[in-house]
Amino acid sequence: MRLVRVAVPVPALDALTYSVPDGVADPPVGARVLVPLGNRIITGCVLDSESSAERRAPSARGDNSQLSSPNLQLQTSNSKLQTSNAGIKPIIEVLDGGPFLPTDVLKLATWVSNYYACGIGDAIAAAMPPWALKGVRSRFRTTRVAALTVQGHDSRDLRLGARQREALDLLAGSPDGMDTAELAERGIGAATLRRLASLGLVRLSRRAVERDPFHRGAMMSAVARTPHTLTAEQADAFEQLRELVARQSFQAVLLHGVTGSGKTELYLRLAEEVRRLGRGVLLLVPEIALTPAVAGLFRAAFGQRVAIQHSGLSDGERHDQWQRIRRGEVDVVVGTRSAVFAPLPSIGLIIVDEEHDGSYKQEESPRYHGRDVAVVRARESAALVVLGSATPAMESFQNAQSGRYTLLSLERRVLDRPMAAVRIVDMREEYAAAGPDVTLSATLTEALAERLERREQAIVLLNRRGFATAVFCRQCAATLECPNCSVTLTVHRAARRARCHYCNYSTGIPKTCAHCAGPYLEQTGFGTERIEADIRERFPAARVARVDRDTVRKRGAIAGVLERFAEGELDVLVGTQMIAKGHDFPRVTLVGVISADVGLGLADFRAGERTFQLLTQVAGRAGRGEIPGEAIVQTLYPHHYSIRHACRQDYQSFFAEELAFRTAMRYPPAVALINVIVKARTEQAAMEDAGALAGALRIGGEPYRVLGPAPAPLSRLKGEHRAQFFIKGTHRTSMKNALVTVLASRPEIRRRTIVDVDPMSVL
């Protein structure tokens, strides 16, 4: 019996063994197959066969991307094929004649499975485009084409009708044929073409038509790029990077450049160098919102040899772009975190722009971090990886300090433009003077008026959407809460709904209290919708737009707003963190930050880091043109070190103070951390199951500490209760292996357990 191991997209499930039916050739490693699983038929990916399994290398250690992990090995924790024939089901169909996933991508997904302690099927699914798991061989769009045959070219002596002769004349000028729809627009109908085909004069066929995402979206229209003259700092950094590229070996660089220092220009020039060497370039960006602008720049520089990959594309566009990459028709791939698995051959350069951004961390299985996976892929490809940021992640800067990464710094803006001047507004004084409902301070209001009068632009940031954050009753103090999650509902006035931002439950905004029937309901707190409304009320003539998840749900919506803002058709842009990073708007001379401390109250050790990064990034949007910029920061905690250092754009001082806090409290990067959340129907059951796992991990003498369990900060989510515990230590592999072993012994709990290695959030 011929056996194959198959990864199926089922959470926490190891590879499964299937037999190959007689008369069916062994499917190649990396090919997709249809297999039975219970009463379902699903699409899986072949990991190896009986013969290749016998040659497999020992199990790889799942260690951090730049610590001590060995070369990738194509394997999972379930390392042996079954030898008994009992219960082994045959595969149903082989979908691919060759490997669908290249070997290097398959190995990368296997590393993700090992390192992040998730099922191999989850990891393989992350490496595949969504359409690939739907059991189809191809999703190319085709069009019907008519072309002249040899006889058609020599048909002058034939007696033909006027319309038939017109059709032949049109086709004679199109050697590759013409779309029948285009011919129909010119009066050549299907009947005419069928008659010509029956005479052997015309050949009718179907041709694949690529769906090109570059034809739509803001800033996609690529204009000829004129390279800028590099500053002395840029030139020095570029020379060092070019030398590293020339080595064609693994190198990791942290490019720490202040906002507006010209990192993108270095990316473009470096990509050009790599392409000259005949190797590929992968550029990761954190947000879909940033992809059109960056992809447009690279398209302008490198033409058709650029592809994009992100979830904002349609399935068809994503399919065609992925297939172009797989066929080797592109040199540069631009995309969000999932693009780290793009089947780009011979990678020579991987760039992770805004490498600090939390969007690179996937918050569902597999909970991988795109930046760290990028470093692993660069190492296995003998490529240079460049991590760029004005506010590097603590872990990345620590790696640079320890010598694991090479540190390159850009400390000055292009053309020596000054950094934005920052003013801090103490909102305690504003509340004392104007009352607790004030959203725009007098300072910010005056600054907005000045910019509008001078026809300059402004950005106003509040990293919280909605109109009001809570509804409460003044009579009984009850709040309007989500029935599924332990949070209050957020009021969205435009939609006339109160909505949960976790499970999307919504209800109409009530007029009376559900608990006491009192009519004394009040709305408290505020989000971007309220800020937009207040600005419109104070400045009726201002052209204001808002960018948050509520306004950009439709495809292309965010690109459209950003294009209007870039063209000067809007005066004020209000938004969440979507507008805080990566954008270059030369007309913006003012940035206002509402509730700069909104994240500091979260029970998360990264709260200070995220606050510093967000404030630094958004302040960097001001003054990128010829007119100096200003940032006004409203806060209740003007002396908090993250706000103080952000206003001074002083990363080094922030890093030193934050590292002292992390070291004292034993948090990353001082130690490794695994966050474990156990879900159950009741709080008691969740606590008991989490306690059983935590107790089993405390075996005595282990090289780690177990903290907890305790109810998670978000103790109920989507109807499930959650208990949480942490594993802390300096040896991540031992921590992870111990947890995997304990979970394997309690499969009934494992199915309800979230394992987050190197968490970006502990809520």
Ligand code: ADP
Second form
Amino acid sequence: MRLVRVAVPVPALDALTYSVPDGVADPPVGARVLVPLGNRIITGCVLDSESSAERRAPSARGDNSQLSSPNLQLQTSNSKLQTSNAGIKPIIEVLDGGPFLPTDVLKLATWVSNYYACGIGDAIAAAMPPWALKGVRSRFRTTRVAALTVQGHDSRDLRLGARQREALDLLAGSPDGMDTAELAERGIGAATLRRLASLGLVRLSRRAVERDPFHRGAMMSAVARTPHTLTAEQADAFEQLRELVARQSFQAVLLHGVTGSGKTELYLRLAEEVRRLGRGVLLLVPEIALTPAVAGLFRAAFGQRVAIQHSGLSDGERHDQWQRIRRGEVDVVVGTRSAVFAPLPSIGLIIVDEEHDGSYKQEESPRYHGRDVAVVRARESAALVVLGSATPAMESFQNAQSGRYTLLSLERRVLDRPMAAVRIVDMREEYAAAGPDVTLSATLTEALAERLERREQAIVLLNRRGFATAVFCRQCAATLECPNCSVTLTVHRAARRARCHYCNYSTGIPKTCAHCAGPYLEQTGFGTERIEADIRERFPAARVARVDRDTVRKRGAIAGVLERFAEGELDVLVGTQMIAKGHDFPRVTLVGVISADVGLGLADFRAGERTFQLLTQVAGRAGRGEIPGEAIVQTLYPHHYSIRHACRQDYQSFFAEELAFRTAMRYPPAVALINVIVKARTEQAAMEDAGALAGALRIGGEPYRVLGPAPAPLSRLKGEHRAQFFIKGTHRTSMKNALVTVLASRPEIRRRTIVDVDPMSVL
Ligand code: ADP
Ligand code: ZN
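Now that you have shown the form predicted on its own, what about the form predicted in complex with ligand ADP?
So here's everything in the complex, that chain up top.
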């Protein structure tokens, strides 16, 4: 009996074994197959087959040795085909004649499933384009096309109606045929074409058309690219990068360049270099907001040979772009984290821009970190990986210090532009002087007025959306809470709803307290919607727009707003961290940060790092043009080290102080961390099940520590109770293997368990 192992897109399932019926050829590794599962038929992906396993054995071993990660060994030992044949069902159909996923991508997905301890099906699904596992063979968009047949070309002597003759004349001018929709516009309807087809004069067929995401929202209008003359610092870095990329072997570089130091220019030149070597380039950027601008730049530089892959595209566009990459029609892929799986052949360079950004981490299964997967992919492809940031992640900078990554630094802005001057406003003094309702300090208001007068632009950032963050009853002290989650509802005034930011539950804004029926409801806390309203009220003539997840729900909306801002059609941009990163707006001379400490109060070990990054990045948005910039930071904790170091834009000092804290508290990068969350219907059940797992991990003498369980900070989410515990240690693989073994012995709990390896957030 010939057997194949198949990954199916069902959470927390390992690979399943099926047989290949007689008379059916072995499906290729990476091909999709239809298989029975329970009483369903689903689409899976072939991981390995008996004969292919034998054939590939030597080369597979060779490939593995390139990957120093011990995690692959786990895979090899797991990957033995089931030995007992009882109960094995045959596959129903082979959907692809060759590998749908290229082998290297398949291997990468397998690495992800091992490293992050998730089901192989989840990892494979993450690497697939939309619909690939939905059992549908092709989702290309097609149009109906009419074309002349040979007889049609030779129809001069036939007696035909005027419409029919007109149709033939039109088609005679289009050797490739014409879209029936276009013909209809010219008055030639379906009936005419059908009649001509029945006479054998016209052939009607369907043709695939590509959905092109470049023509709208996905890209800011590309300016023709005039390469800059590199600064001395840039030239120095570029020489080293060029030397590394020419080696065509695995190399990892951390490019630590202050904001405005011209990293993008280096990316473009390096990409050109790699293309000249005949190898592919993958550029990863953080979520949505950045893609349009960067994609535009790369499109301008590389024309048609660029594809984009990100969550802002429609499924159809993503599918078509993926297929273009798979067909080998592009050399450069620009995309967000899932683009790390793009089926780009012979990769020579992977760039992870703003590598510290939290959006590289996927917060659902598979919980992978796009940057870390990028490093693994580069290693497998013998490629150069460049991690770029003005505020590198603690992990990355430590890797640079320990010599695992080569560190390249750009310490100055291009054209000797000064860094923005940063002023701190102590909001405690502001409240004392102007009352507790102040959102814009006098300093910031004054600075905004100056900018508006001088026709310069300003960015105002608050990392919290909505109008008010809570509804509070002054009579009984109750707050308006989500019925499904342990959080308060946020007031969205324009939408007239109070909404949960975790499960999206919403309700009308109440006038009386649901608890005591009192009419004394007060809205407390504030978000971006309120800031926008306050700025409009204070400066009625100013052109203000807001960018956050509420305003950019619609695809393409963000590119529109950013483009208007870039064109100078807006004066003030209010937004969440979406506007903090990456953008290059030369006319912005003021950045205001409201409540810089949002987040510092959170019980998350990365809170200080995140605050430092956000403030440094946002200050980096000011003064990128001719006129020097200024940043005004409002905070209740002016002396917190994150805020102090960010205001001086002093990364090294921040890193040293933060690393001391992480080491003392035994947090990453000093140790490896795994967060385990168990969900259950009651708090007690969640605690008990989490306790059972944690207990089984404490076997005595284990090379790690287990902390907890305790109710998770978000103890209720979407109606489920959650308990969590942590595994800390210096040897990640043994921690994870122990956990995987324990979970395998408790399949019923495993189904309700979230495993987060290297968590970005523990809230
Ligand atoms: P970073 O990504 O490091 O923050 P950018 O790459 O966005 O910085 O560069 C900032 C600005 O400087 C951009 O407008 C870019 O076009 C410009 N720039 C880059 N390199 C040079 C150079 N060598 N000379 C002049 N301008 C440059
Ligand atoms: Zn909720």
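Numbering follows the first chain given and starts at 1. Quick caveat: nothing in here was measured; it's all calculated off a predicted structure. Each form is matched to the other, and the largest set of C-alpha atoms that superpose within 1.5 Å is called the rigid core.
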For residue 748, is the CA shift between these two forms at least 2 Å following rigid-core superposition? no
For residue 437, is the C-alpha shift between these two forms 2 Å or more after core superposition? no
With both forms fitted on the core, check whether the Cα of residue 11 differs by 2 Å or more between these two forms. no
